[in-house]
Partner chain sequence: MKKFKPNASLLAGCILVGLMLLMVLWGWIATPYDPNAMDADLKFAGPSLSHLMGCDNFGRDVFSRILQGVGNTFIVSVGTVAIGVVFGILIGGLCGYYGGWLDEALMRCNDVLFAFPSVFLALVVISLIGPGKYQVIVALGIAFIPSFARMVRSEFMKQRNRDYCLSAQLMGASSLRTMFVHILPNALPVILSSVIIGFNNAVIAEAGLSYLGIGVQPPEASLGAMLSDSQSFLYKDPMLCIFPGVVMALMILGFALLAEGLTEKKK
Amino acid sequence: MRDVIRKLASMILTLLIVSFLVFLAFDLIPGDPAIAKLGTQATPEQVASLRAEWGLDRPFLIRYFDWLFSFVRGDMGYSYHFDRAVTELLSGKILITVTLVIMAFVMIVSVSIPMGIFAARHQGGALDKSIMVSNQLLMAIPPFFSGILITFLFGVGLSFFKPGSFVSYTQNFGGFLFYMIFPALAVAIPKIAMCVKLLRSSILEQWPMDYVRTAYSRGNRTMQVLYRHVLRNAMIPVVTFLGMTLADMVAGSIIIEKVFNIPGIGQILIKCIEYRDYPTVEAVVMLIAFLVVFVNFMVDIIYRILDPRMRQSS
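Structure requested: the chain above on its own, in the form predicted on its own.
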């Protein structure tokens, strides 16, 4: 319990440090949000007036703590560019990005675990060799390039979807889920290849262990030994990898959203950086940071549940 509390405190401290660095970075980089809003033809008086309205003329630390306390209360500020509350602006876009990440994660788990087990059970066979060769190829393909290939194959070639024509979940939820299959597949493909290779190697490392021979001596069959004993230990590094993958996909979905014209938080982040819309950018970065840190925290908890040695050492 004390270890969990310590990790929670560490998570909160990490988010505080990230929030400060993010706020500081946007304060230091060139560009004035007021000029970006008004245009280069605006007079100095107009720029100064808008800066005062937005509170940009106040000292840095006062602005930071004011923003931080508001953010903790759920007030993410007001978008400079869109003239809307950031919370309202991001509410629907967060759902789109989360859907993309969840669908990709489900694909990774549902495909890589059975395939990794199959490859380990048939080590050295023709199918195992084919899977390993395919894995090496798929791991080398970046998600944005696999997104382009999927768009060309399923969108242009087979006409399963119209490239660039995003279907909103508010208009057609079924069409939205169908459209999201393809960007989710682009995100999932290299991760599936990595997970298959990791699980296969992990199972093969466990197979010569003494506890496996003991399980066989008690009359267990191969499948019983695999699923009751070997897989539990082999899944420990895989769970860690899946957690890191989930955290990575939260940030990596930005590129895929651009390829498939998905109006998620990735698209809004790119646009708001261009327009120096710092309240929106800071909110998006903090949301991504929170999801990454929280996922890593949950992975650590699950890791300790699976591995009793971690609980004994804490």
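Everything numeric here is computed off the predicted structure, so don't read it as measured data. Whichever C-alpha set is largest while still superposing within 1.5 Å between the two forms counts as the rigid core. Numbering follows the first chain given and starts at 1. What changes on going to the form predicted together with the partner chain:
- Asn261: CA moves less than 2 Å between the two forms after rigid-core fitting.
- Once the rigid core is used as the reference frame, the Cα position of Val47 differs between the two forms by 2 Å or more.
- Taking the rigid core as fixed, one finds a CA shift for Leu56 of 2 Å or more between the two forms.
Mind pulling up the form predicted together with the partner chain next to the form predicted on its own we just looked at?
Just the single chain follows, nothing else.
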């Protein structure tokens, strides 16, 4: 329990450091958002008054803490480009991105774990070999290309969905979920391939271990050895991988949103990078950072449950 609290504290500290670095970085880069907004023809007086209005003329640290405290309260600043509050701008988008990531994650876990166990059990057989070869191929297709292929196959070819026409969840929740299946699939496919490969090799690595021999010497069946002894040990690296995957998919969804024309936070981020709309970029970066740190925290907890050796060591 004390460990969990300490982890929580270090998670908050990490976020604070990240927030400071992000704010500092965006403060240091050349370019004045006021000039960006008003155009180069603006008079210095106009620029100065806009800067004052946005509070850009105050000292750095004050601006940082001001930004930080309002961020914690849920006020993420003001988007220069969209002329709206960032919170308002992002509030609907987060759900879309999170739905995408969770759907893909469910696909990964529900497909790759049984498949990895199957491949390991039939190691060297024809099915195992074909799984391994197709894995190798699927891993080589980046999600945005597999997204295009899926669009072509299910959208253009089979007309399961209309390419590029996103269904908003406010209008039709079922339709929204159905539309999201395809991008989620595109994100999930290479990760499924990696996860199957990892779980398979992890199980096979456990097999020659001494404790497996001990388990056999007590009269366990092979299935019992697998499910009662090996699987939990073999899952330890897989959990690490799944955690990293979850974080990776949050970033990967930025790309896939463009493929399927989904108005999630990724699309906003790209636009804001183009238009140098820093308050929004900062907010999105912080949101993603929060998600990543949170996922790592959860992985750590699961790790401790799976592996008792992690519980007591510092």
